[in-house]
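Form predicted on its own, single chain, as structure tokens, below.
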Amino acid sequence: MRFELDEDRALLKASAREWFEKASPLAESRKVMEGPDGLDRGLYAQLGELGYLGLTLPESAGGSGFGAIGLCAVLHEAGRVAFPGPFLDLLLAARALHRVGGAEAERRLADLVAGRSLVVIARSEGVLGCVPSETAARFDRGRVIGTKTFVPFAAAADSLLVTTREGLVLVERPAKGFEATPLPVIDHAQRFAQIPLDLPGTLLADAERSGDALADVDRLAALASSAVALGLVERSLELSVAYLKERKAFGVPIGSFQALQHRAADMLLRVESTRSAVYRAAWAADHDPERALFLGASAKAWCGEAARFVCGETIQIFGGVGYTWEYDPHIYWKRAKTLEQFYGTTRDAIETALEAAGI
């Protein structure tokens, strides 16, 4: 089945097409993963002034008010550029801020959908980062005490949203910035550091609303990420295909082998099917309350080892150049690695899709 975007949509989707392919095309993206903070914050000041920072927020809150649908039509287009930097990272930061509320989370909120202020969510502990584990870090007299890891992009960003047994705690960046240890990671344009905490914070939410806060982003980081998913096979194929036609061997393109032929049909079939999921999840999310987190999970969970078997294949169709810096198809495939294990690994989504479904 094909999901068709209504007019508002299909036109925010090809702008935002426009936009990345202008903005962040990969060989510009290659300098930024290379630098040290692993983003370009004139690129995250115009995402504030494109409205794609608060695609899913209300227009009272400073939101766009596009919804589950705008978010993944426009993370779809980000997904196919690799688009470097915490931008998933800040829309469940935005989403956060919006569901716990109150004055000091309003003034934050409007000031990372402006693209004025990076703030991220330190989650979190442990070695296992991927893997939700019981809150050690707490919140006692005006002061959030513990360790977080996994924590994305937190060298740059200029407010953290700390989880502790309290609550949710909005902790400012220190005049000398955030004792953060850097992480090793696959993925380039990736950074995840593991900071050392106790310093001042403001308690936002207590911790039974900042649960209910926190299962409604996992249910968006679930959907959104699958979205970026999306772009990067979508992508990935689209390479194989041109190095299809490009390649010679023996005198003939090697798109010409039925064996290389069976590979991009099947590459064609997780595509599509990915393009479903996420659609139908999206669609889900925005009208049908009951079945989205079942198709949102499911969508996890399918977008996981699609992505990892379509940019896994791209760099089989390249050969042993498709694993080398110059080319774009190990990008990709590292992103997608990447998507996997976060936002809810896929065990998670899929026990999550069994639990919504009653089994």
Given for the second form:
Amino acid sequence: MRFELDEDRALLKASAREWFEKASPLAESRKVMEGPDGLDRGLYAQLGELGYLGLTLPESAGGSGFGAIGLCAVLHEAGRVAFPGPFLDLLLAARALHRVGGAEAERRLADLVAGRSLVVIARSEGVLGCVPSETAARFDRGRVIGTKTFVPFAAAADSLLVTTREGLVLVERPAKGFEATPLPVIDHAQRFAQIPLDLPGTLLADAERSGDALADVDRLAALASSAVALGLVERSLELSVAYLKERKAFGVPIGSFQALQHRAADMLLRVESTRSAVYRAAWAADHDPERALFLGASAKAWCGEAARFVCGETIQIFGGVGYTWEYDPHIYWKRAKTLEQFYGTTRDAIETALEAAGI
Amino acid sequence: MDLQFKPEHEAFRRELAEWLQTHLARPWIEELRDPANDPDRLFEIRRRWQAVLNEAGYLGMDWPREWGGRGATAIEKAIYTEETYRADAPPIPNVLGISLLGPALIHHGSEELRRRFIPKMLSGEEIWCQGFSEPDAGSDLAALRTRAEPDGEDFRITGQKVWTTFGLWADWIFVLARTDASDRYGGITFFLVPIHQKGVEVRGIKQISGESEFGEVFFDGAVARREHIVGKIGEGWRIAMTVLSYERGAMSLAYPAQYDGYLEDLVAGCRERGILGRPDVREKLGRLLVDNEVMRANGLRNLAGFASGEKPGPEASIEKLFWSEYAKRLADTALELLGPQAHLVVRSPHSRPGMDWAYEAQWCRAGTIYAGSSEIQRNILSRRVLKLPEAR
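Could you switch over to the form predicted together with the partner chain, since the one displayed so far is the form predicted on its own?
Everything in the complex follows now, all chains and molecules, and the chain you saw is the first one.
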């Protein structure tokens, strides 16, 4: 038995760390987060060249072949720098395209994986839930009719994978762009939009096949967002510990106060447990398919709580400056909020885990 | 990464599970429920069970064969505890002797001591208790004051030990006693002391559950023989601290396996009460289910690290903090969800078959106190792992 990554994946992770820290340090990425599109298009082209956009695909489909463990290793690093933009969304769209298959999907998938095209899934309708209990959008005589909400990074997207009653439809960006009304959320690095659709599209698969693909995307989203959360909590704890050692009050470092030491210990327990849960779930996704759903949902449910605690307490440890825009804790805390709500809620993950356990 | 047990481990697990099925007359909960079983009888059942385990070669799992062990790996040892917990086998009475004293003798004791004490410790013919904590030396163990003074060739022990599990049934006690008052750590020596002598008195302490599993031991000039010192004079602290690390990984899978059983009982209870579909109930059960699975993930990681020869890290403190705090949440939730019936003690009319939540709800309160309280574990994590400055 061995928990450590094998040599190939350890290398992958190390080079991902190097790349993310160099290409997207917070000092730089803060400008991107506050910029118009919320992403650096150049970096996304590089993600394609690095092969990171094919992480959710088998090698036969142009993917990396590093499996779920490799995927999590890279997302773990992306989380550490709170990498802005639709990285996760592209990975999920790639998986959806791969699952529905067909010539059109494969062509678009190749563009996405190469970093030439930004494709995101447009699924939500209304603002009361991320996954509509009944989809209202229709595909009728070659056109998509309906309104989608919380479409991620829509202003920059080249095409949308729109869920409709008839199935998944690929919709190209019109010449003048999508008619997107921004929906700003707590996480200022995130971009969401509401898009009224009355546009031509291509039906990629019927409702049943699309439903299967989306179920697979949901499973992947639970694991992948957990891996990003691991990076968020790991880095937040590092920020906290450094601050506890450096910040002085009453003439001593605040990290010498037991109240804060014990809080940091509780944060450490959550960070390390998150690491165990995420990589175990990733391992199961690659090697233990029977338990993969349960373990992925368990990791997701755990991460929601763990990130609330660790990222939240980091703001608290920083005190007044923790509540300022200038300091970094809020960036991690906000991303954690986005992951918890928009990539499968904690409550849904708990229910999935219960059902998978036969309860 | 590889979190798969090897075929030989799976085979060991199957063989052990089958053996347990054949040899375990009834689960421990049934023994506790039986009105004929008073504390002494229960102790004898545990002693007999220990002898059966020993006959089959399941004790001292990772000890060398030479000393009555099985020479097994850490993974097999973890599987052993996992399966015995899963089967709800009686807890063995010499648990502290085997987990702490045995390794101390094997790593630090003389050959004479090993020959003299290990076989009867394994068979259960001699029951051992642990004399570490004192009324004024609990979490701050090195503050211990029980002293050992030379008396001719031997030593005389004077002082008081407390929280001594199975003190009332023990034949021997391993004692940390002060041989040098001026040296906090280097003035502590590890003695083996017979209980049945003038100068030793054991009193039971009535616990919140009403039983007296632990007690206090008073020494008033009790004799400890020089040849019964483990290691050298002044090495007691170092030995006591190192033996704790030999247990690494042993419980990594056992607690999650035990809580699997508890959760199953709790879910069944909720189903019987017709509340399993309630969203608030599902949320509570789901969180407990998920957290237990995360505990198992930590355990597998801990074990895998140990098996591949990594140096011990923060795992032990995280593990202890996790399971002991979890156990309280689990029992509190069970009492809440299962209603008044779960408050009925095991021998009350109408008590629930299966899990004894009334006892567990009390017993779990001890878990965050013994073997390094939750606060001590947090101190260890913040100082030794996060390297935060010395507390004020």
